[in-house]
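Have a look below at one chain only, the form predicted alone, in structure tokens format.
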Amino acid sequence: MKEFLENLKNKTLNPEAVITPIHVEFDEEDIPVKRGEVLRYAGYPAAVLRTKGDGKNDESYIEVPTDEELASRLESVVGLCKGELTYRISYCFFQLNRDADGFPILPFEQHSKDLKKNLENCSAVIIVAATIGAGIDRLIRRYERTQVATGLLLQGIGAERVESLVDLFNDEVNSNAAEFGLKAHPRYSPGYGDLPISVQPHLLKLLDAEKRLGITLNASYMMSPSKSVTAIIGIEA
């Protein structure tokens, strides 16, 4: 990543370079569970209390469940997921050009005004796919019919885990970009605004995601494993 960003900064990118996806895996310990986010994704938006935490600075905060029974169930679900999830990402870089109407030219056809706005002033993009694997889907199927509350919390922790994985990667992009005086834009995913979800096959093919991450699509462009995310991150020089 740093080599690409340095070349982008120095305007020494080779426009004919072959784009090869990079595959990385993170450890579970690298991504602490945000319990407040789990509860919100599970449909408990008012069930957390924001309180002073014990982080590395005085302004750190944690979110804790307000109900003891819910807190206990949540910890059980966190325990169920231990060792069952993988944290894998594929990503690649593209130098960005624009067509006559100012739309960014990507390796797939699109005319999204929202993506155009998101990538304003960007000279490159990082395309990324992330997944926490099929283990969470197996757990959800096991519990969603017989233990509905547990099933909901598993849905919530699955959503929180994959979003936290992409956030961790995005933080690395932000940090590396800043090192070279560059700026990373907020990530943007198919299905948001007017960027159609039908671009998913193109992103996954670019990233060799079926082979490397085990991500496949159904006829409605929904990904399996279900807790998977694709995104485009603009880099402004």
Given for the second form:
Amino acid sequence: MKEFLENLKNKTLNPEAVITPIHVEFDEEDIPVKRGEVLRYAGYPAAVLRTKGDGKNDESYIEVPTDEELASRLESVVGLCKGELTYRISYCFFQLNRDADGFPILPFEQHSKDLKKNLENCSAVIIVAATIGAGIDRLIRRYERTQVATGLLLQGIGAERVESLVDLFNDEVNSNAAEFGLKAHPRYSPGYGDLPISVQPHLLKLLDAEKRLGITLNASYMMSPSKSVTAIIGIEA
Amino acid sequence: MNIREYMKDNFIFLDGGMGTLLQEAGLKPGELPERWNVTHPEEIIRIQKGYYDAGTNVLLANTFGANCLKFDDEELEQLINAAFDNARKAQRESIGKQEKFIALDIGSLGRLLKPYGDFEFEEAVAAYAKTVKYGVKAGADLVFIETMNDSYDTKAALLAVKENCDLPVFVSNAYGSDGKLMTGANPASMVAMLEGMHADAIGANCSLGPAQLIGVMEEYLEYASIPVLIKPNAGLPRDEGGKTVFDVYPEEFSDVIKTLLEKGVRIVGGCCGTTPDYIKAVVEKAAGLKPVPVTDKNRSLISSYTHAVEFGISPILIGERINPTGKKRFQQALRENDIDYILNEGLKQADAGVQVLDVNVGLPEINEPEMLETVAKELQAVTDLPLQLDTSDPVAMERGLRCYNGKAMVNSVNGKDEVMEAVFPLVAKYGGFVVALTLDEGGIPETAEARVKIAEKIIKKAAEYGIAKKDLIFDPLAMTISADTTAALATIQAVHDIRHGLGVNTSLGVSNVSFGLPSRNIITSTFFALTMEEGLSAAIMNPYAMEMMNVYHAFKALHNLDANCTEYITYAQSLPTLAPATGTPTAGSGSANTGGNGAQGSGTGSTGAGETGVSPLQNAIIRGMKEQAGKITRELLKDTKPLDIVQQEVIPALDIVGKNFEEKKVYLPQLLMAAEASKEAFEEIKKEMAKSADGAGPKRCSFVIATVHGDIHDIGKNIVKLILENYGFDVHDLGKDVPEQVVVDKVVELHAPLVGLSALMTTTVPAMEETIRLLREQAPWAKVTVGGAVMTQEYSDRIGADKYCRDAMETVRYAEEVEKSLNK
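Please move on to the form predicted together with its partner chain, as the form predicted alone is already shown.
In what comes next, the whole complex appears, and the chain from above leads the way.
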């Protein structure tokens, strides 16, 4: 990635270069569970959280709900996920050109005004797909019908996990970009604004996501594993 | 030469990467490589000739993605024909002198099957079948199923091959760095399933380099009695100046392959990133090696979609509770199509420690084949325990075996020719590990000797169908000693003789032995210990009986089957202490005790969950304490009428929780925990009521609920369902991704006054609209409420719903309103 960004900065990119995806696997330990986020996804507002441990700098710091029963259920759900998830990402990057109307030219057709706006002034984009694997769906299936509260918390933790994974990658993009005096725009996903989710097949194909990440789409463009994310990150020189 | 003959004495060399080389030749991202068979035949032939020149025996025709989901029939046939023309041309032009074959290459359809995806298993079988038929017509020497990352998809493809040709078939799966398929299967489980279905060779390809796959290969070699194959990538892809390169080169690649050939792998090649140079290096390194003979590993395996269970080492517990015999509550669940009850019975047994679940859903008034298929599928969606399909109906057995994801246990055959002739062909086709009862036309013989004779006869007959001894497990039948005190001795003797004389596995339904006696678990568990000592491999048993679990864990510890006694210690620590429990609430017979009785930590924090002036049961429900709720209800039932508990305890508690939720004193997770707790109370109440003749008592009006067609998210729907059930509504849950007409048909069938539809994605709102349109036509009486993440009042109005409900409580209130207006 650094090489690409450096070339982008020095304007020495080869526009003919074949776009090939890169795959990275992250370690669970590097992505601590944000319990407040899990609960927020599960419909429990952050205001009623309290903290355990001495404060944010404490290693053992976690946010827990004040309701003891819920707190213990949440911890058991965190435990259920241990070792069941994988943290994988596939990404690629390329130089960005624009058509006569100023729309960014991506390797697939789209005429999203919102995306155009998001990618304003960008000279390159990074396309990324991330997934925490099918394990979370297995767990959700296991619990959602017979222990619905656990199922709900699993949904919450799945959402938190995959978002944290993309965040981790995005942080890396941001800091790498900053190193070369470039600026990464906020990531943009299909389904945001007027960018339809029907572009998903193109994004996934570009990233070889079926083979590399095991992500497939159903007839309504929903991804399996369900806790997967695709996004476009613009880079401004 | 026929490849089956050739592979007996020789290594088979496969080809290497195709996709990566086509990209170098100019294939654009997103372009379908199969079209190049027609548009760029010269490139395909050039690459394939390179492989034959390097020493490839089996070349994969360029048909990896050739399926009817990507191409129409006409183009599909054309592309497959062209693929074989090209491969034959490469074969003719090659200078290689080795034996050459062409395989029909089959990759995944790219659609995930139910329950994780939305694609039907049978649809997948039909799609693969088309590719197979065209491939056979085009002249394939064999079929090569590869890069499959899901066991169920693999089964669909293999079944399609088996049902449409007699060609040899190799099956190769793509393992992740965790040594499992994407959907969770480990190598042993794949060996069990694929060998059971008579694949000719099995193994792994793609995803990783050869060195990372050594562990996977070792597991294959340990279990497989058929040739093992590997076709790895040239290591891991890495970015170099914006280009993907692989980090293992031919020299290193072929060194690892050579090690694997020495370990016993018989069929080798390369996948992504490999080129003819890699294959050439492999062929050269293999030149001095002699193939390790393929031997029968004699392992008795069954599998689920994640793991295998082996018989013959440590005794296996098979949970017997999914069975309506003598269980009123279970019969009621079957009649009411209450699948959740059955699933829960499975999950509870899993938690109790069984390794296999027996599944018997036979009841005279229900459609057993349909029910067995449904329950098998649903159980496999929630638990990864392998199943033992238990039915005497061969039609039901086939339905179950066909849809089963893995290699199932088959319960049962016996010495009757008629039964064996019905069941063995199914096992030969789908794979299976068969329980064989030692009885025949003459009934159950009294002596051990005669039972062994029947066992011998069954072994012989099975062999005629290609079913090996290792795939049989004999049940020499436990008879009650209350009728004949010599009965147990004969069974114990038969277990010994069959296990040690015939060298096959044995199983017993142990509890029969104590039938008609008091304190049955004492007799049953002792009998269980005695038969395990004689070599019993498995028992169909009640895992809730502590005596049985005691004996099982003690036996394993005493027999050196439990390293460091770890399992035993864990088990022992989980046992309830025998000292009388303190502080547990007892039957308050409905009187309003003070709140917080027996509840720890009450008064901490301002959760709004704590209530004063409520009874112990109400407190347990409000705080979401499931076990407490069940326990208190059991106590109450001793002297309180079931319906009184519902009216005076459960409903008021639910009202408090519902109100707190509406006032934002508690939130969704807590609402659901309370609902789970009250469900636990209801379950105890239902159990009690099922004992009496009038069954479950009156229900409120029916409510049909579904997640609409195309949508696979159903947590929201499940939440609404649970809360509605708690309030007594007769909820009919049709599941997720439900076709429009299916919803309508159910509403019409029940004349249901209420329908709830859920959608999470904007893309599935049209399906919701269509469902409502059809309901208005065919079921104009029904009130439709909609909900889900994407729903708004505006959407709801636009698609013509009667009511938009933001959450479960609002749905309950609306349902009550509608019900009230009906009763006017």
